[in-house]
Every structure is written in structure tokens, then in C-alpha cells.
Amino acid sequence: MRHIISTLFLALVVAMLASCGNSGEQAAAEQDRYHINRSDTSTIKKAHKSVLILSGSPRRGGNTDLLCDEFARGAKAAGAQVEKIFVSDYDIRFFQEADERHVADSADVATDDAPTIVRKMLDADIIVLSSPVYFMNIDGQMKTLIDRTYSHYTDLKNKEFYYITACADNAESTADYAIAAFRGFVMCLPNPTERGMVKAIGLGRKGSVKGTAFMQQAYELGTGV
């Protein structure tokens, strides 16, 4: 009896082992599959590096709006060539059916401006993904662009990305949330490369960001492509 028993427990120590061992080769490919890398230093070689702004703020001028522009004058001032779009200036619908049918092709079907700015995220060799935070997470227009880049998201090899974020709590961890946000469309990309953030925080009003750490952070981080 007491040989059976201890065949019995043997072969359930084996078992688990072996489920153990599963599970972690499980766990070990998904975290190769939605890996970011992250780097002090660019990855890419080149003399003048393009980027791309994506500022997400739905108020020109407002804290969110002014870091994206402090981090486009230290990238100016690093040699980069620099474009900045206010992601409400365009015309970005919804994610729709349509968009997903037309992922085999490629084709951009698309009668809006999302294609256009799709494709500046193609050409550029870093993004820099910006918003402030509503309700612990990025806003709408961010998340709306970030959607209708699934038809082209595997063809955003490559990249590096900065996140620059702006709320009214004054607790960081608040921010966290939306930098999630990002790291969510970031980790699915193909060879993604982090490179830095500016989490600004304790900023309820409209251009109270200036004057601030923030604002030097976000400069020094542009300089730094």
C-alpha cells in the first residue's frame, strides 16, 4: 500500500513539473511576443533622425500641447528633422469594419485624414505618442488615431517611442495608467524600442505647466533622439 501511494505521489510530482514547465515556456513566449525594448541611447543610426509628434491634447496650448513643443525644440536642436501634428486639427473617424476587411491588401480605403497620418508614422524613425489624462487613461483622439493604424501596425518596425502625459492628480501612479495606454499599442509593433516619458503631474489648468521641471524634462529627452 505504501509503495502504491508513493508511485501515486511520484507521478503527481512529476506532473506538476511538467505543467509548471509548460506554463513557463508559455509565459516565456508571450513575453517575446509583446516585448518593448528599452534604451538610454537611440538604436538608430542615422545623422538626422525624423519625429513625429503626435500631440493628443484636445486644448492648443495646453500642458500636454507644450511639452510636445518643448520636446520639439530639443529634437531641433539635436539635429532631428521634426513634424508635430495636433491630432485634433484632423478628420479620424472611428475604427469600422471596413478598415478591418481591408487589412490584406493594405488598401486605404479610408475617405478621412487617418492614411495620412498613418503613413507619416511609416516614414518617421521616431514617435513620440502624447495625451493628457482623462478618467486614468489617454483621450479619445489618441486612442481613435492609435486604432486606425491596424491595418499598417505590423509595418511600424523598428521605432522608437517617447510617451509625454499631463493630468491634475498630483500622484504619479495617476499617470501610469495612460503610459499603459501606450505601451498597449507599443508592445504589439514589431521591435518597438522605448526611449523615455514625461509623466507631468499636478497640472489642472490650462498652460500651468510652464515654468515647470516638466518643461526642461521634455526638452532635455528631445535632445536626447
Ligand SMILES: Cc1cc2nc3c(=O)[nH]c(=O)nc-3n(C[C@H](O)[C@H](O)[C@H](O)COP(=O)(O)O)c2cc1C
Contents of the next structure:
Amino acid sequence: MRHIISTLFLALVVAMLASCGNSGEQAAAEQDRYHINRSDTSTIKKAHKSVLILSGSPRRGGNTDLLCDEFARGAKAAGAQVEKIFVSDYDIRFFQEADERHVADSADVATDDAPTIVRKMLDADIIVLSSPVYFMNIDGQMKTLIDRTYSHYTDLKNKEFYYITACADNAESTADYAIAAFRGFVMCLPNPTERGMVKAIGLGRKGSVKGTAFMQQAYELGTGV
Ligand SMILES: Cc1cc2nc3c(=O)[nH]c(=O)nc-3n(C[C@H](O)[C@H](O)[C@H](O)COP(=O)(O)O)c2cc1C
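For comparison with the form predicted on its own, produce the structure of the form predicted together with the ligand.
Expanding to the full complex; the earlier chain stays at the top.
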């Protein structure tokens, strides 16, 4: 009996250790949960792809904003047509019941800037979603904009997505909360493809991302569009 118990205990410890060392598989399983296509190469067969970068931090020149710039630089070098939007510059109000109507039908209902940005999202081949981690989530600017796509989210089809986030914490699992928020949106769209992400950790101070490997990572992701 003692032998069986100690064998079972040993098997349990081995299983726990194996699962700890399996972060690659865990990441894949986590992604599968969202039913989002993943591709290392572009699925969009166009010479000049259009890229819309949604820079979601309220800190202009902050960490995610700088990473967005690096991504833009890379994407331009790759021949893409790039537009970066600093979301905080726009008047985007909370989703209201009236916003359930189709954007095309409700141009006179929504008087803020949300329909303009949603149209840019509809026109883009590739969308970069970026936000700092705010209380283990994305920030209010990005969430409010995402909610305002509601009247057109089923038209946001066949798009490719990149995610950019930054956080003060040194643990990648903290950045994953923002990634999960982005994925929660993207998984609701028709046939999206996830192309890549930057999870810039250990960055509390504004601009502290400068000179880190995350900048190079963002540039290289951009060149891959
Ligand atoms: C309201 C607020 C909430 C934050 N919450 C977190 C958090 O939950 N975890 C974390 O690691 N950092 C958190 N931070 C720090 C930011 O994620 C970090 O400073 C990040 O680099 C900011 O990016 P930005 O320069 O692009 O704005 C928070 C910052 C603010 C202002």
C-alpha cells in the first residue's frame, strides 16, 4: 500500500514538473482556447497592405506608443501603407444602446469620432491593437473603442492582428492579461489571423522601453507584415 501511495505521489510530482517546463505548449493551448488563426506569414496577398496602428495609451511618447512607432517604421520599410492613430486624441464615448444600430444607418446618431475610426478599421488589412496593462487589463481608451465597433464587428472580417502591450511588472503573465483582452475581441470577429505580439515587461517609467530589445522586436514584427 505504501509503495502504491509513494508511486502515485512521485507520478504527481513528475506531472507537475513537466507542466511547469511546458510553457510553449501552454501558450499554444491558451491560444487554442480563443479559436483565432495563427500565421507566421501573411495571409493577405497584396503588394501594398494597409496597416492601422491603434496606439491606445494616454501617454504620448510612452512605452507602447514608442513600440507602435517602431512597428510602423518596420511596416513602412516593408512597403506597407501605414496609419497610426493616437486613440486619446479622439472623442470616443462609451457604448450606448443607440450604438447597437449599424454604423452606416446611424451616422446621425453617433456624433463622436468612433465611426471614423471604425471605418478605418474596416478599410485596413492589418490592425495593431496596443495598450499598456492597466489593473491587469487593457486601458479604458482601447476598451471603449473596441466596444464601439459593436455595430460593425461582423464586417471586420479576414483581418490580420498584432498586439502590443507594456507593463511595470517583470512577469510576462501580467502582460498576458492585456493580450487576453485583445484576444477576447479578436475571437469575436469573422476569420481573424493573429500574426504576432510584443509583451514589453518591466517598464514602469515613461519611455523606459527605449534601448531595450522590445524596440527591435516591434520593428522586426513590422517588417514582417
Ligand atoms: C492606471 C494604471 C494602472 C496600471 N496597472 C498596472 C498593472 O496592473 N500591472 C503592471 O505591471 N503595470 C501597471 N501599470 C503600469 C503601466 O502598465 C506601465 O507603466 C506601462 O509601461 C505604461 O505604458 P505606456 O507608457 O505606453 O502608457 C499601470 C499604470 C497605470 C497608470
